[in-house]
Partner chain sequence: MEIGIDVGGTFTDAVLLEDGYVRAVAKVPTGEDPLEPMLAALDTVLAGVPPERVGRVVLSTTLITNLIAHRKYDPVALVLIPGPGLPFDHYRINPATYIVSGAMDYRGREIEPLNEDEVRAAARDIAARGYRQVAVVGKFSPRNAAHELRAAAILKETVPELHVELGHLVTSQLNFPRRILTAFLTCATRQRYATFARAVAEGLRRRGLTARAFVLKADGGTLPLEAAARYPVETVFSGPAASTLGVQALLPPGETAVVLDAGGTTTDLALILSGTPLVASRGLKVEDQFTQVRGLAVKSVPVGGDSVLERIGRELVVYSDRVDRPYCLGGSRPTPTDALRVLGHTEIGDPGRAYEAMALLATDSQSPEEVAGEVLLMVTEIIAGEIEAMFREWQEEPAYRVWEVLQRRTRKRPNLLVGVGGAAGLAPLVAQHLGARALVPPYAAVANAIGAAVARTTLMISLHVDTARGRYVVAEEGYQGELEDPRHFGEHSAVQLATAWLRKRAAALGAGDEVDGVEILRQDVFNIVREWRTVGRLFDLVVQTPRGILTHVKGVNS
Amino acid sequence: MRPTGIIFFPAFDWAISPTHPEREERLLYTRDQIFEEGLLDLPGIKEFSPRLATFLDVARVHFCVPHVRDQVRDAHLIAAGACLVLADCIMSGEVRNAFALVRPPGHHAMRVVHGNRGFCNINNEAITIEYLRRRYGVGRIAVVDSDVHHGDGTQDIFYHDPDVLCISFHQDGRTLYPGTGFTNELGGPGAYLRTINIPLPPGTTDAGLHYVLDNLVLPILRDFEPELIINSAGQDNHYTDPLANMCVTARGYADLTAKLRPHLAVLEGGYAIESALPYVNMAILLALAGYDYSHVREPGYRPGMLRESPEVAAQIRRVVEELRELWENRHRVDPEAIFGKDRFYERQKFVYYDTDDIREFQLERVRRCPDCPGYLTVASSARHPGGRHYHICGISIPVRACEECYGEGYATFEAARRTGDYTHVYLQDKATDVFRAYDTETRELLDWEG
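Chain structure, single chain, in the form predicted in complex with the partner chain:
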């Protein structure tokens, strides 16, 4: 049997700030547990070493304002690079699946990056997905986000992408950051029902989580038939997490992993660094590698101590029911009834960057193309902590763009450069792997090619 690959990158010398939850100590006790248990010596587990993702890998996903180098530190490139190393190992068949036990996390990072939000700068999963498509031509990919917070960054990046299914279950956005991820967020006109959000009430236990998994997530995955499954393996659903109010155990997480069978699990949040992370990480790793995890137990845990209230259980059933019906009727949906007939679909967004206190206003426009997912334009304004205002425009051409969208995308880029309305204009051409960043003030044009 091929082993499970792991990259453990705790970034012991990197923190957002000394007492921030995303700090050096976060994976210290996880290290102690994994080392003491000797997990990296097990024949079914193979450790790999990270590399640095390149600016190109980042630019394939994000419009970093003003430039990649301004938003990205070495630690981010290593965390993302670790996922890429493991992606290579999965594709070469050297491992059967893999766990990127790395920090800093990434699932709150959206397409446009003005700063750090929800502890994230760049989206490790999205960078991996674009890399997999470019390097290996992978078609359909599913992301299942099991962090307690809505995976809003990943959702934003793939909202109009019919080839990437984003499923996120999380504590209800009315009770927790980032306040989104409701059942009516289902994807844009070209990718309707490629985004599924399952808001769960506070107090959801292993039982509730597995009800969702068995009755909604797994059936949807069976229907979608992805070539690869990526799990955003946040661990803040744990009953001891200080930032959320859920009641999931290490065992619950391991069972989830065993059922989901992701090709790649990527650590996201989880801030009960002593009472949860050492045990949840160990259990997930054992589950991936097919070892018996039934003896992994949090200190102080007693069977039966976490009970789900009948109201919580009923609420979960209602959400599952609602989404299941939508999913089962997906072929009967008339997009025009929902999105109208306009040539472009537009949505406005306000994005708040909690770590850096940045307020961003966005207008996103995607071409409704019968032949491809359509090129996308995003105009975004924000004032950065240094005081400078940025008004940027980014054009994104999808991997399988049709000739018309490809041409129009480039034309839009050239036009935006000339208007003078924007401080920076970006082009993201995923079809031929070309990326450009134009600074209107200096008239400097940066150009990368894959």
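Structure of the form predicted on its own, given the form predicted in complex with the partner chain:
The next block holds one chain only.
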């Protein structure tokens, strides 16, 4: 059988602060444990080296303010590049699946990037998806986010994309950062029910997690029939994690991986550096490679020590039933009854960058097109540290753009450049792989072409 690929990238030279929970030790303890157990000597596991993602790879996904170079360091490009290396190995058939054990994480990074939020600057999974679509023509892709925090960045990027299914199960946003990820967040008018959020109550155990997986996530995936599944493999649902309140074990994570069978797992959160991460990562790796993981057990765990209350179990069942009914009736939905009949769908957002203390106000408009997903325009304003205020406009043309949306998207970009209302104007032409960034003050136009 083909092996499971793995890349370690601890990012020794990148940290938010020396004592921040998101630090290099998150991977170092795991690497020591995997070496100690001899996993890299197994024929079913093969280690690869990362490479740098390019600015073009980032620009396919993000409007980085003011420029890509201002929002990324080499560590970000290597973490994203590791995912692209493993994506190449999967598509070439060199491996059957893969695990990117990398940092910095990425699932809180949204389409517009003014700084770091939730420990994330750029979205590794989204960059991988756009790379797979451009280089290999992959059609339908599913992202299953198992981090304890809602994958709000990935949701934001693909909220209007009917070809990407985003499923996130996480601790209820009323009790945990980022305060989003509720059952009524279901996607835009052209991608309704391509976003599925499953908020779980604090105290959810392996049993609750697998009830969600068996009764909702796996049936939805079977119906959607993705060509590839990417797992945002956050591990902060573990019962020892200091940043959350869930009760999942290493065995629970491994069983999830064995059932989900992702093509690519990408490390996200998880901050119990000694008591959980080495064991959870090892169990996930063994599950991906098809080896026995039944003897992997974290220190201090005793069978039966974690019990789910009847109230928690009942709340989980209610959420699953609500979402299952929505999914099963998806073909009966009239989008106009939900989103109206206007030519453009608009939504306003306030985004807080907790690491950099940046407050962003955003207006997003997507064209309601009968022939394609529609081009999208986003206007965003934020004051950066140091006092510089940015008011930007970004235009994104989808991969499957129709001729009318393609032309309107370019016309909107040129009109925004001429108005003088914005400090920077950006264009993502995903249909032909052309990306532009215009600085109104200097009149500098940066171009990337695939």
